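As structure tokens, one chain now follows by itself in the form predicted on its own.
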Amino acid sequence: MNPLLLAIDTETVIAKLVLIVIVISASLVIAMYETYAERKVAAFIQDRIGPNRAGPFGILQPLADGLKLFMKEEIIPATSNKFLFILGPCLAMLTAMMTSAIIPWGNKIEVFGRTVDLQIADVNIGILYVFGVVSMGVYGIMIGGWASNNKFSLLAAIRGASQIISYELAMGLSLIALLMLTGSLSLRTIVMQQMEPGHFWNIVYQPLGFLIFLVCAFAECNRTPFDLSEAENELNFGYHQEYSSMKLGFYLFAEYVNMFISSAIMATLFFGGYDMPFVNEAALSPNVAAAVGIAALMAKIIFFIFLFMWVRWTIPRFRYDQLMNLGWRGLIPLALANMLITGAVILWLHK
């Protein structure tokens, strides 16, 4: 093999290493503190101070929180799947962290003469890629339910997996008419077609979607409204009731990695993704373009995580039924209809 193309695979591989490690560190620096982000929310709404004691503000509580889970002890349950037991957690955990592989963090930087994609791998099949990851964070919950032989845990378990099940299928069918729009997979593709001149972001072309996906996000993470799988006054304390130490972390960080990753899927698909409005990025230098979308995009997906806390703390917990309605007879006909509405102005408009 041609050394020149070696050392230049290798550098490849080194930058792309660097950046997952990267954004893997900033995942979970971040998921750390929106904790500390959503005690402080609930506690101005609630007209209380939240979290004050660790550090200035508070600003040190979830490094506390982690050192506690850290420090507990290690609890098995004698009854339990051993192997499967720990393998729920760290499968919730796993598939939280690969969503992040496709997403377009920011434009090209240019680094000792090299230029470097901010993606970790750009796939012409993108959305089709966090779909199965996605899919498969269900086994995650159903294992860790089902191997702690517990009926509680087993019940929510089987909550949230129906729960996962049905909305996957109005947020798939939302992103078909997306998908008509823009003729690609590709995230990058998405973002830069957002980006050209005469074009805008897809929340424009697509409000009903949007809406739709939004609502599906917030039942596939399992948040309020829809935490419909840690009900604690039905299940005591849901799926993970017998998990303690870091193996209950696990599935704690997993919600809070999967709240990052739907916001930034979300700013990425519906609003311009890295795309700051008004300011000409191929004016500036790549550095500084690359500085200014990461800045863009991080600020969008703090409103969505904003958001997902807000309506946490606003809005009742649904009953089951409620659940399972809203999903297969409200959102499901709704992203139908969506989905043929836009194949028909499409077919109207290149007549």
Given for the second form:
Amino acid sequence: MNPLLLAIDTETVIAKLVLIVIVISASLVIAMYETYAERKVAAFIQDRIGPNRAGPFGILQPLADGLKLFMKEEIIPATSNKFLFILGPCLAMLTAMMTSAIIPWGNKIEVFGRTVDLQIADVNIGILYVFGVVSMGVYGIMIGGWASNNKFSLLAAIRGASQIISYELAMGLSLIALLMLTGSLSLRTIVMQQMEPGHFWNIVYQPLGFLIFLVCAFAECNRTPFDLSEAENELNFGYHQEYSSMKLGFYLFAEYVNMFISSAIMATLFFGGYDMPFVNEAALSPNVAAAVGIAALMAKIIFFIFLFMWVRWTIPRFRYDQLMNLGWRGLIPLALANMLITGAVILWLHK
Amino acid sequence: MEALTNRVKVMERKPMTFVEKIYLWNIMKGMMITLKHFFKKKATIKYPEQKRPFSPVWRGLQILNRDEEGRERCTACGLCAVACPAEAITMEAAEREPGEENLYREEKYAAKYEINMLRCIFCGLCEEACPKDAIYLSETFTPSNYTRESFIYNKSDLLIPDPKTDPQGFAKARGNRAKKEEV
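Starting from the form predicted on its own shown above, please give the structure in the form predicted together with its partner chain.
Following is the full complex, with the preceding chain placed first.
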């Protein structure tokens, strides 16, 4: 048996449980306020003010929206497959939350004389796990669209599925180049490497890889300009058209959680994770360093979330053939070239 | 074929250049434009707290005026009802009894005066027709309501507050529009 498994005691379990509760509730709260931020950003970009009625500056707006969704009537269409219809939003939410398990939120902290990792699970195949879970996310859309028994929803689901599968390829290829650099799949190790003195963030070594990853992340999150599966004017809402009440809420929420998690992954892989630039974390006491780290990571995440919204309210949606063109004929060859060049450079430097 | 107008704009359908093909540069330009708008001053007026100033020719809800001593000016001559193109005004006249001199300015007054605000088109012809300066259009909007009946405004809805007992309410109801008439 693995000696690590034997080392688990009650305190570790409690610490992990507390961490899970904190991470899950934090990502839900952040997703809630992302909906608020989205409306505010959209409003500001369009020279409006945005929600400002509920509480000061409309701070309570997400609560009001959530309450509204809970109070709405729950409708399950008579011709739908009931089990799958309920499974759809559950899967979407589940896969959105599951990725948060392997993200290192900060360095170790010391509580009650124990060192606790600010990471739910330091899996040594971290990135593979992310890919596994993210590709599960397509089932939420697929099953939801299928179970609605509605042609528009089905079309949207097929679009969404083909889009996510196409862009996953380029995303994976862009990460292979990064992995050749780091030589590790564990997210914590990748962050540690970027924190080492004399070592820059991975964005410096992999700018093209980051760009491809960013575009693919937009596509994976179903965000504009790749929101073909929920195109209102073409499919009048897409795969969640038949959904109402909190099941619809779960779909919308899952989108925002996805956005948060993919921002976190981008920050972790390419922007040094919880590394605050120009600060020597080792010189600080562990708890202060962890706090600084969490703040740094959050700032990076917030920047990426803003970028997501900024792009959404700037560019219109791609046409379907343009989307496929960009994915298969643009990004995949580019990612392959990036991979080859990275490999060649690494080989050349090592000889 | 010869062009019929000189406004024809020939579209250039050149193949996209490399910079246009990779989109990114143009997307960046677009994002800079949206960022500029992000920090622009917003045009919104936060309605219940902030109100747009009224134009001096604004025509809102009608109001029945009183004179300085708080007596109703209307003599129920019916000119407003005749002038009204929407036929929104109905009235019934009555004669002033002795002892009511402090209520009504002239010997005749309107016992019933109704304006159907759903019919009214706020043209202001009643105000122009009135010889006694008794009706004019204020700066109030038509409020919302649940029934059609509640939009038929009777005298208690229309009469301005008494300037003697409620000078503030009187001034507020008069608004800025009536000021020029006082001169």
